[in-house]
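What follows is one chain in structure tokens, specifically the form predicted alone.
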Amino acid sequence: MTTPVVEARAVGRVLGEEVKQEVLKDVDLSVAPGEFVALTGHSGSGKSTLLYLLGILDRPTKGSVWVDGVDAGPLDDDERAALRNNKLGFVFQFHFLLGEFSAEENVMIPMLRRGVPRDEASGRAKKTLERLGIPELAGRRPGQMSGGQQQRVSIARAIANEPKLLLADEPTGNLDSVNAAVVMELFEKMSDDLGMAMVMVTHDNSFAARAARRLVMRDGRIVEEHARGT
């Protein structure tokens, strides 16, 4: 049986202290190697709290996370950033590029925070760069680009170390609708010639549907599912 790519176990997340509140209700979800996975839901319904214990960002305040076979739950702070910068990847609504530095030097961080020499790094994200369609951006720094130029390298940078999963909260929520699909059809490219696994939380149904699984979220619950098509 092939090992799940991510897992959350009866998951449960209580915010608060004085005033508790469940945004989280014994939710199991299991991603496999390669699926592409859409979480749509209202605002508040749990999708970006299900997203960021995923990719063990956060502890979950019951259940356990697992990321291709390891329980995150007693690992500590070290060894969870260890597991997150060698199996995961991530793409926010904001591409919190660091703007001091070039597209090639951003997309080199996470390799050389792994360990990859320099010279193979630099090697490395100039492929992923062309791989993208945005070669031509390697010298250019953030400042120097448009709103979807830095998505697409913020989305380099989440697969220099490919990873086994990707995990995007609102990836084109700030873009207009011509950069949202070219985002979009990225993401296609990276699940069906890649193999790469990704969990996308959108609030717009038509992306959604492009996944091969969606799952709708209400009041911290996954409350439907469907595979696409239907």
Given for the second form:
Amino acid sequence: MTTPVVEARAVGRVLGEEVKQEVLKDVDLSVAPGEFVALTGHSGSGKSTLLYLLGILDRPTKGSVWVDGVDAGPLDDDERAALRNNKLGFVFQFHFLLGEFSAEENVMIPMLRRGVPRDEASGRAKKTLERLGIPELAGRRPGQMSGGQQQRVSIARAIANEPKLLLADEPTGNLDSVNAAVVMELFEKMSDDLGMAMVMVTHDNSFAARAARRLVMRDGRIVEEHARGT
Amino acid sequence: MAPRLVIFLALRQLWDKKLLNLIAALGVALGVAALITMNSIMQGFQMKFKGEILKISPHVTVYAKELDTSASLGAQWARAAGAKGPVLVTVAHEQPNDRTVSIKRPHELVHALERMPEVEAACRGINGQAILSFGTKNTGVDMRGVDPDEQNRCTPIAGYVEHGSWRAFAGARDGVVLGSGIAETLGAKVGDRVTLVAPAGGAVTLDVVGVFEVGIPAVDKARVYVNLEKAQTVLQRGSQIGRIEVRLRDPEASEPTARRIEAVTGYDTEGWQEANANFLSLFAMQNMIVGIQIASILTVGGFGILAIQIMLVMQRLKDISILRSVGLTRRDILFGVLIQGCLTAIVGGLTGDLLGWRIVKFLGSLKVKSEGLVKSSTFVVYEDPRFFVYGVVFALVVGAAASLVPAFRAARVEPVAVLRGQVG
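Based on the form predicted alone presented above, generate the structure block for the form predicted in complex with its partner chain.
Below is the whole assembly, all chains and molecules, this chain first.
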């Protein structure tokens, strides 16, 4: 049996300091290498919270998260940061690029953190932008790009380090339908080309239907699971 | 940590907000400019004062001992109480004329002193208060009875004689050399005849052979030089010598040398630092006050950096979260802000150096007539390259201290809290 790229074991998460709210309740989830999983559900169902836990940006209140066979629980902040840098890529709804940096530099940052020499990082960033069909954006800053272009750059940044797992939080949520479709295709292409697994939170059922597995969440639990075509 | 990435990020972020950071840097620049200006002025003044003092004052003065005071009565009784057998206790009222105010065998002492390796020259003298009259005008003077040739080796006064000459003084037994202030007060000039009267009753008539100006009003307005014998006559002191002035090879060593001479000769001594202790301690106080002022200005400058960095960190919460999500550590973020604060401060420090240098140059060129402790026609500024280095170093310390708070604030950011707030 292959090691799952990410695994949640009986994960629970309580949020709020004065009013405690159990946002996740005993969630188990395992994502195999190369697998495309969609997380759907209403607002407040806990899907984003689960995504941040899988991306070890957050710590569970109970249970444990394993990334590529490593229990993230006992790791300190630096080790978790290194794990994110090496194994994970993030795409957020609000395309979050650093405004002071060009598209190419934004894509280079995760590689530079990993210690990739500047020239090589620059070359790889250009190649990644090319692969996403936006080589002409390399020198532009986020302020000079459309929302769809920014989101494509942020995908380039997420995959630049060739992560094992791509985590996307409503990546098409802020885009018009044309751009959303383009971004969705890119995700699938990248997932196929690079063999990376993907967990995507989405409201869009048509996109979710394209995933190998579609999980529906409600009140902090995974309540339904559908394979593609069912 | 990934130092090169952190520096790259910090430089870009700094440059992107250059106006704000420049404002913060200006606060520091003003502090550094103040540091350089104030130090240059104060050191300039203090060094000029010390220089003038050293030029005209003996480095060490040997005095005839003021009455070899018997132990106090109390001490005598105490000794008596512990002694066996009869004890003699002196009970007497001290009279001023009991005092032994002359130095015994001064020639031999001068020769002995001049054989000490630290000593460059030694010379005999006698001082006293006197009244100098010219026509209908009188003024009190500090009379110095000296051997002209000897004296010039101890305190090179000859170079300060502006009218007449020291050589003429050396050649004329009835000559007197006046401080410029006295000459002005009396309206006397070279060639005039003046009368010197001492409280003890002696009076002599003297010819003005020179007028000197050393640039210290306290000296120029009070001192006159007369021949040793004339002073002894006026003071009715026979051929007594009241003091021996000593010039050292290293003026800074005056205190230890003074103590050594005291120990060897048994006479009281006073180094120039001790003689001018009131001024020197005033300077020390002045330096401390100015130091506090400069520290305050720099601290205010530091708060400028702190405020602006805190604001920028709050603006960049989103960026910080992104950087953390792609694998930057808390330490990366911390150093990123520290670097920005320190660079801002260094830019401020260098700007302050430049500003301070211009101000010092400007002040140095100003014509200012000042007649306080030291007479001067310009602002006396002392440009020490060390001030400029200190400026940048202090700026850096302030910058590092000021950016600690924003840096830790940035490092504490929890990306999920920011992302959740944004993503909803």
